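Here we start with a single chain on its own, the form predicted alone, put down as structure tokens.
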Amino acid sequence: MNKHKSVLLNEVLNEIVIQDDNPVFVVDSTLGSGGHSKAILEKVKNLHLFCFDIDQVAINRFLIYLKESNFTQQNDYLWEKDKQKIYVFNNNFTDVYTKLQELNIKKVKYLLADLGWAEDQKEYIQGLSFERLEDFLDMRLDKTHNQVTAFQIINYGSLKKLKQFFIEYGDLHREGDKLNQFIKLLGQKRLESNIKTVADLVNIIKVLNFRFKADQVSFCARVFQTLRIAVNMELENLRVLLNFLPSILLEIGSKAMIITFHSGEQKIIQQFKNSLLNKKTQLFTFHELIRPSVDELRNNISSRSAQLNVIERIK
């Protein structure tokens, strides 16, 4: 199994400031492999940590970690050790506000959202990696509530809408000719038979005759990125998360730390920023984007497109 390396870990920890012995309330809205949360547990000894992930496998692995770290389970979601309380929820980050309200938590100091996918998820979520050719085109992180698969989108979605998705979610606007050819080939293939597996989709891309292998790999990665985002409604969910930030980051100095990986996510954050600028009272400031260090890039090539957005309450 590929071991996932949490990106911009030190940079996230640097944003968490401990000023006194009062408990610090932190939300990790995208638990994933748990790397950020484990590091926060090491740093903050008086802590209320709220962990969310829709991936049950990720949740189960983190619960094993808590047991091995001698945390005691108090109920279905709460674990405790010394001055640390860990709340673990198998929910999408769009449910953060609702869950906090249910727990009567009025405000938090820090909220983290790492919008990337863990490397090990590619090994058990079918269709997520274009290298696993035998996989069915599924890509659902949440199979319990989400009935829409990549198979359905690629086979039954309108070609016009698919092209729009590839431009907006996959940054393929610069590949105009290749994208047009790809959409045409998709239409032809759908008339012949369903596109069922990763191999079926990859073989269509190979017909495009890229000059360099790297260009083919890049195009393929963006096609799969597009479908993953569409299946899991990632951009729509990000909008929900941003919209409830003013309701939970109530204290001056409280921060949201959002790690993005592509222009679609950054565009939504910019739209959120613009919406706040249009209001009379400026509640938040947006720090300069933080990118991986040279050392991190050397040790984790997956971090190359990561950017840390820090949104801080100032009023």
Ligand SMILES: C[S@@+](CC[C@H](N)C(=O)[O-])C[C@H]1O[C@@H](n2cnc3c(N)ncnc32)[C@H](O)[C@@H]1O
Second form
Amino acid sequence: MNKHKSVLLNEVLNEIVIQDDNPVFVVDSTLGSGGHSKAILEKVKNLHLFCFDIDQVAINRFLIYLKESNFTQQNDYLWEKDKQKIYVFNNNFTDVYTKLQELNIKKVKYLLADLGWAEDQKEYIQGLSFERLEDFLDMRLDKTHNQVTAFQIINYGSLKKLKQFFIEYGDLHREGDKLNQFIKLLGQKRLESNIKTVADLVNIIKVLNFRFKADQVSFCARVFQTLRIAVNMELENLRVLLNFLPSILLEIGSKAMIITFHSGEQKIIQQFKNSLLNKKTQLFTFHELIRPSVDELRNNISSRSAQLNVIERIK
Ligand SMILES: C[S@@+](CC[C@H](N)C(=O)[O-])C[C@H]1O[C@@H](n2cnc3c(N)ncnc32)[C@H](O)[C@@H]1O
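Beyond the form predicted alone, can we have the form predicted together with the ligand?
Every component of the complex follows; first up is the chain already shown.
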């Protein structure tokens, strides 16, 4: 079970510069299948790597990898080999700042956030894929702390709020009429019985009578994307992460590398950029967005909407 192909891997690695013999401090705030982390381990021999993921399965898989790669466990979270220290936390990346403080780490050189979810999570997190019709509408990446499922949101959320979510998180504003019909239908259906499975939700979308199958699939994808973002509070979490960047990227040349997959995430980054521009002293610069190469787009369909934001400390 490791279907995930890391996105923009070389582009992320290129941003990491080794200047001297001192250890490089790197946070991988979205460990996932560990693709980026493993490549960073290959590149940076003198490394303190702090890995976070809300998904226990992803964490366990990485711990097995560390064991198999002959890292020695020092305590609950720390693994070591030669000049590499790996800290592994089954935590939300909103906890990065607090965790670093607890460890008395004042600053890091690089922080990576590869947002969203990994391909292999489709296999064991119910409701993530609209192709698995029998799945329960769960969608929680973090089953330990998050009690709210997509089932609860779609059945008990106010229709007004749901419409707002579909516009904001799913970019469904362009489908004005269809969206209104969908919301109306949803209201009727959930009075009759609970919308429990992926099939229940997909069947409502099918009633909307799209002229082209591709439009139906795209609408479906956006509905599922919206629910996943709402369930996992993805945009709220991203806001928290951006807000503590200035407190951990203290050195000139330190960088955050944030891979986004939809306009909602880019909007939050733009707001963060604007908030920094309003300050007297310009501490950070935003590099031009990096998109996957033609080769990557050809070989990895998950990369098609990916964009790498590099935010670099300049003062
Ligand atoms: C796109 S995958 C990362 C893939 C990884 N970079 C790789 O190369 O294998 C995103 C990962 O972030 C995790 N994730 C999503 N939101 C998170 C959050 N707020 N805090 C920590 N991890 C999160 C997901 O569980 C998933 O494993």
